[in-house]
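A lone chain, given as structure tokens: the form predicted on its own.
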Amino acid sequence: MLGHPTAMRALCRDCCEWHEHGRDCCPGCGSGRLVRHAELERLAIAHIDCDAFYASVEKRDRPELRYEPLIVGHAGGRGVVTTACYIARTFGVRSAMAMFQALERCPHATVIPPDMAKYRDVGLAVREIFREATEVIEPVSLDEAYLDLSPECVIEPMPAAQALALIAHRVESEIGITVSIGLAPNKLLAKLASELQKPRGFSVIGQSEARAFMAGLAVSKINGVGPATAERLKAAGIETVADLQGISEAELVGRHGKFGRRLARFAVGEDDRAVTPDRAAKSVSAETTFRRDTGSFEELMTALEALVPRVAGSLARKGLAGSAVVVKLKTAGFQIVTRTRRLANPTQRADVLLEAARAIVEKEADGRLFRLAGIGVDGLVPAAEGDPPDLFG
């Protein structure tokens, strides 16, 4: 955590109480997990990230693996690591790594295939705890979200830091996994703060130290700077945020257009993006990677047939219907082929989605080998606008 004067009021992360003292442990419960910061009681924007989410859920359900390296993912030649626990990470295992490489680095790891239905249930349970603290939540993924804990947003009147300590305590005691928290004046800094002390972290970045904190980062840590943008900046001699801070906003806008203005603001820790709850989904999809490349129409359709219920179920849960079916295929040479077929009426019916996909696959199964297949829908509308009863009885 940034900022650490011992004389200011401290928040205990275990009993969630404030204390007026300068000691290194809580006088109430004896915990040494105290949070201090000059701006602690004024900050209100948070980013919460579940620690090694899938692996943590599996360890919760299999206590015998608590102190063992655990990898969640599909074993086999084409398998990749979905999540690795922190013990496995000490051996160099990381998400998206090929499974064979992960097991070369950590051959004694236990590998468990992902159980997405279970993780979804746990993620929603965590989100319900968030909802009991604030009305303004912006989910980023199943296991992370931004929260606005401003006085006008919180359910119970208390400083944001205290509400966050209570959230972390409840997630750990009621759900059995842990979270890391970043508290800051804006989303950019909150996200960066949540990454500082994982697992079970609670880090604070205040506005007063934002510029200095940002200066020490690589430009790739800035939201929106992907590998391609980072390479362009590097070619221009810009590798750190400190380099960016030395360039005027006008020059950055001249080089990078509208994004240059955002770069200039982010470089000094400024971010005016609001926490926007319940962002509307633009598409729903599912995909699978084959154990061996295939060009068979029958095998491609079998794969899509297994995926369609997941897409239809997601539409039903969200109260949506799709106006178009999208089939995604990745060739053995890693070329991505995406084809879309408009529907006569929006739908959430699995059989309708599958028939539209069949027409696409019939054209694309021309002898090429594919390593991945996926199906999704876009043009989402409320479910009430889909599947007219006169068509389906």
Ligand code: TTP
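Residue numbers count along the first chain shown, from 1. These numbers were taken from a predicted model, which means no experiment stands behind them. We call the rigid core whatever largest set of C-alpha positions still superposes within 1.5 Å between the two forms. First, how it differs from the form predicted in complex with this ligand.
A displacement of 2 angstroms or greater separates the C-alpha positions of L315 between these two forms, with the rigid core held in common.
Once both forms are overlaid on the rigid core, the distance between the two CA positions of P69 between these two forms is under 2 angstroms. After superposition on the rigid core, the Cα of D14 moves by less than 2 Å between these two forms.
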Given for the second form:
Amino acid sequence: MLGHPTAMRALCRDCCEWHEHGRDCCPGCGSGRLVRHAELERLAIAHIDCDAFYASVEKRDRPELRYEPLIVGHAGGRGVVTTACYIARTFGVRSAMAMFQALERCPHATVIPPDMAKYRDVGLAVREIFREATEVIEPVSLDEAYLDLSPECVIEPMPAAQALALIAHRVESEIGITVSIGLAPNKLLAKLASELQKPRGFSVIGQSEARAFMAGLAVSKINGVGPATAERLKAAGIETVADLQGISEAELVGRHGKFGRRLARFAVGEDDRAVTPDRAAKSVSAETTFRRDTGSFEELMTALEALVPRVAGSLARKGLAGSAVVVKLKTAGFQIVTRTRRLANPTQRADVLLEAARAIVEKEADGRLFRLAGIGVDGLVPAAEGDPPDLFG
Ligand code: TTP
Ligand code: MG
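Go ahead and give the structure of the form predicted in complex with this ligand, now that the form predicted on its own is out.
To see the whole picture, the full complex is given below, headed by that same chain.
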């Protein structure tokens, strides 16, 4: 158990270490990016969202555009903005805006058409970094997920806040884009926290401040309150969460049924929804622990060859195909290595999966000893979208 810290320790977001002293900058690395919060070492539910996702991927690939406004979207008469980088946003450019309007606001922006396959690859690679911290990940979209980093879920024992700082650091250094993180006691607050400090943010909302924090929001900020519900609430004189807090749960249930109960709980920052891992994805993998550790390429491939029919069979039963193959290896020192390789087409074919896995194992079999090997798929799509008929055979 982590217990309650006697003094409030600060976490450095650059060196990812804890420090006892209440200085303004990190005594280890000098960074000014310290996080402090009375509940920092106890909170375990996180929401992570990539910053200006598509635009950040394009900037990564064209570093000369780093300090320039960039818009991802189709140019031309009827095109719309898919993503604007944070520089373009300072000119008032927003997602879903007509491109001609965006270019009126920011005529010197560079416009790049979207490359969905690339964003999917990057999104899956980011998710693999999450997966090395916890298996309890609930993806919301390609660039966004909830993580449960409770002591029973984390792969390496450390407070959630530290695991998150390491994730942000790895995403930046290994993938070249940035994320914003929200850490809180539950999903509702974690999601709201991740939006507070974008881009490159790390925000914490603790249990003790939840009620007051919620009171300051518009009802439309509550998860599940769409424009129609917001209108209905407004008609009843409820515009802010503070208004909602003034109404009894019984009355809300009377007016809105089951949703009323959820509203009452959410209004005070309570949320008992669990982080639910993508079960389909989780189950479409298979792994084996070796009787004795091995570093041999042939032995690793033999193991995967024996496992892959299980993965293919499971995909076939579920009517799914995988867009990427995932190889998991655990070193003799218990370090988990997961590597993903995107496929030209989503597949449920064992031979295609095994070929892609071979390329990964060739790289990883570098003399290290492994105690476990596994194979699975990621990026599940309906089988109809995969395995195009072979035109030549
Ligand atoms: P978001 O996370 O909503 O936006 P973002 O990542 O671009 O910016 P930020 O999170 O920093 O505010 O959406 C993720 C991606 O989804 C985004 O890069 C592009 C895509 N998207 C659309 O295609 N259309 C849209 O209207 C929005 C909002 C997003
Ligand atoms: Mg985003």
